[in-house]
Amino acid sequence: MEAAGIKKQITIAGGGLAGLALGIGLRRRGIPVALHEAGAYPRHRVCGEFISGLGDDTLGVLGLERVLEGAQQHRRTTWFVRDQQVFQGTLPEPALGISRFLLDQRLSESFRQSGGSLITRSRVPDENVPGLVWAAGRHRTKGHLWLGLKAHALNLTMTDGLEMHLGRGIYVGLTPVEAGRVNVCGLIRDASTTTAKGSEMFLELIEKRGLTGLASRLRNHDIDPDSFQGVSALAFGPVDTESPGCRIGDAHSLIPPFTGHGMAMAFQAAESVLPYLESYSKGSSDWQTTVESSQHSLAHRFKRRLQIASRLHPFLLGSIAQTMIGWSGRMGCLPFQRLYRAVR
């Protein structure tokens, strides 16, 4: 048994949204936390950089009420199929646009100010050991041909709010964030056909996949070269790993990015596991029970939206499906609101 008032330390591997949010929530409850991050802050990451479906209650539980201050509020979305506008509508609730460069910096500063120990440029082994929470992102999976790319376009004129562009084996989302920047984030299937590098590779792939108008539009604006990032061999859905342990965020499950709920899920995952880790730290629960309860809570919370999103994801990239989306959008019968709520 732990001595009265003595709390066990929680170690978090990975300082992305889920890891930092969890660390702040634990520190708010007086729990000692050491967080190891392989990189440093601030930096760019592959991310859609807009948040939808995140309630104030989650932010309140984690103590994050102020980290999203000043984020762009988006209420409209426009969809394009191979450069043809097919749908424009109102989001069921405002989506927030904020870069990971800014958001991660704010979260890391908040964690430090809360008394947490943040060790950057540090890695810990992926093991199921008591007190270790694995939040170090998605493992790359051999055999998966999905490539995620992002870059910031400067002072790009938008149609209205958020944009989604569908092409052959590609979709690209555009999100205005802070300081006149627009985040351009795409998911591409089998990008082995290009030999270009950096942001030019991104533009070339956009062009080759039938989005020539979007590529031309982006070429007419400056792209911040430091913002370009890529990640390959992505697989979606729950993680299948031989080292289960306590896993949160992308390390637990990765939702296809077209949903716009990936960032919200990172915060919600931290909220879900917080009470179990608090109980473990205070000596009220053993580690195995903590792991089982945490992972069950995450599976229950995210199972339905992951299943729906995983079915819709390949559908959006098929030529027949895109023709159907274009036709239903132009006819005014695209069930956008229903689909949006289904993946919440």
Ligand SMILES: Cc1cc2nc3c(=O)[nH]c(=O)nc-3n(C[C@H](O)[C@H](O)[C@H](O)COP(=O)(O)OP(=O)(O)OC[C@H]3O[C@@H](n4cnc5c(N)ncnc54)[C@H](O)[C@@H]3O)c2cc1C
Contents of the next structure:
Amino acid sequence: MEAAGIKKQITIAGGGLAGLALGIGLRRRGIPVALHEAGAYPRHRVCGEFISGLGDDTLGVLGLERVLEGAQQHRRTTWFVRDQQVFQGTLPEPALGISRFLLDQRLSESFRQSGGSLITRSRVPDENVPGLVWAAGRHRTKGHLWLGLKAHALNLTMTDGLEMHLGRGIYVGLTPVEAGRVNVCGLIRDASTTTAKGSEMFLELIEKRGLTGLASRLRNHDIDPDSFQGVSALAFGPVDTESPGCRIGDAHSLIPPFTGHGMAMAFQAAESVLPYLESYSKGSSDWQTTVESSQHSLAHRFKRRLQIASRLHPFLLGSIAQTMIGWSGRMGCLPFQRLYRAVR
Ligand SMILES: Cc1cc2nc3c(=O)[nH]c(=O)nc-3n(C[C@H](O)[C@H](O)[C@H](O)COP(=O)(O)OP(=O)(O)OC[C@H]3O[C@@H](n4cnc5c(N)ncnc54)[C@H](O)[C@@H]3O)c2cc1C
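Shown: the form predicted on its own; wanted: the form predicted in complex with the ligand:
Following is the full complex, with the preceding chain placed first.
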């Protein structure tokens, strides 16, 4: 039994959105937290940098009301199939545009200010030990040939709100974020290597996949070389791991990025596991029960969203589907609002 009032420490591996949000939420409840982050802040991350499907209630529970202050609010979206504009529409709710450079930095400061112990450049092993929450992000698996790339273009003029470009085995999202920057993020299937490096490699791949208009538009603008990032061997869906434990965010499941829900899900995962970890810290439940309850709550919360997004994802990249999207978009019968709500 724990002595009355003594709280056990929670250790978090991974200082991305899920880990930092959880750390802040736990600190708000007076729970001691040590968070190990393999990297340091600020840093750019591969991400589309638009947040959709996140309610104020989640931010309130976690104490994150201010971290998204000043984020760009986007209400419109324009879709292109192989450089042809096929659809323009209004989002059912505003999506937020904010760089991970700024957001992760703000979260890390907020965690430190809340009294959390943040240990950067510290990589911890993946194991199920009592009190350890695994929030170390996406799982890379051999045999999964998805490549994610991102870079910031400076002062690019947008068509109307967020842009989505579909090409052969590629989709590229353009999101205006802060300070005149537009985040350009692409997901590419079976990307063969090119001799080019950095953002030029990204532009070459965009061009080779049939988005020549987009590539030349981007070439006419400066790209911040420091913002270029890539990640390979991505696997989508629930993470299949031999190391069970308490896992949140992408370490639990990775939703295909076109939904713009991965970041919202990282915050929501932190919200979902918070009461179970609080109860463990206060000595009201053991670790095994905490792990089971928290993983069950995540599976229940995200199952439907993950299933629908995983089915839509390969569809968006197929040429027949893209032709159908182009046709229905031009005819004004693309069921955009229905699709949006399906993955909400
Ligand atoms: C191409 C692409 C585009 C995307 N676009 C969007 C989008 O537009 N909108 C959206 O909402 N979502 C998007 N996502 C998803 C979103 O980026 C993730 O869902 C979100 O970052 C998950 O947060 P996380 O905290 O779980 O993981 P991360 O943000 O990846 O954080 C994990 C952290 O753990 C650290 N770490 C790793 N290993 C260790 C270790 N052993 N010990 C300690 N620390 C460790 C890492 O350095 C990292 O800081 C996209 C994803 C991809 C791949």
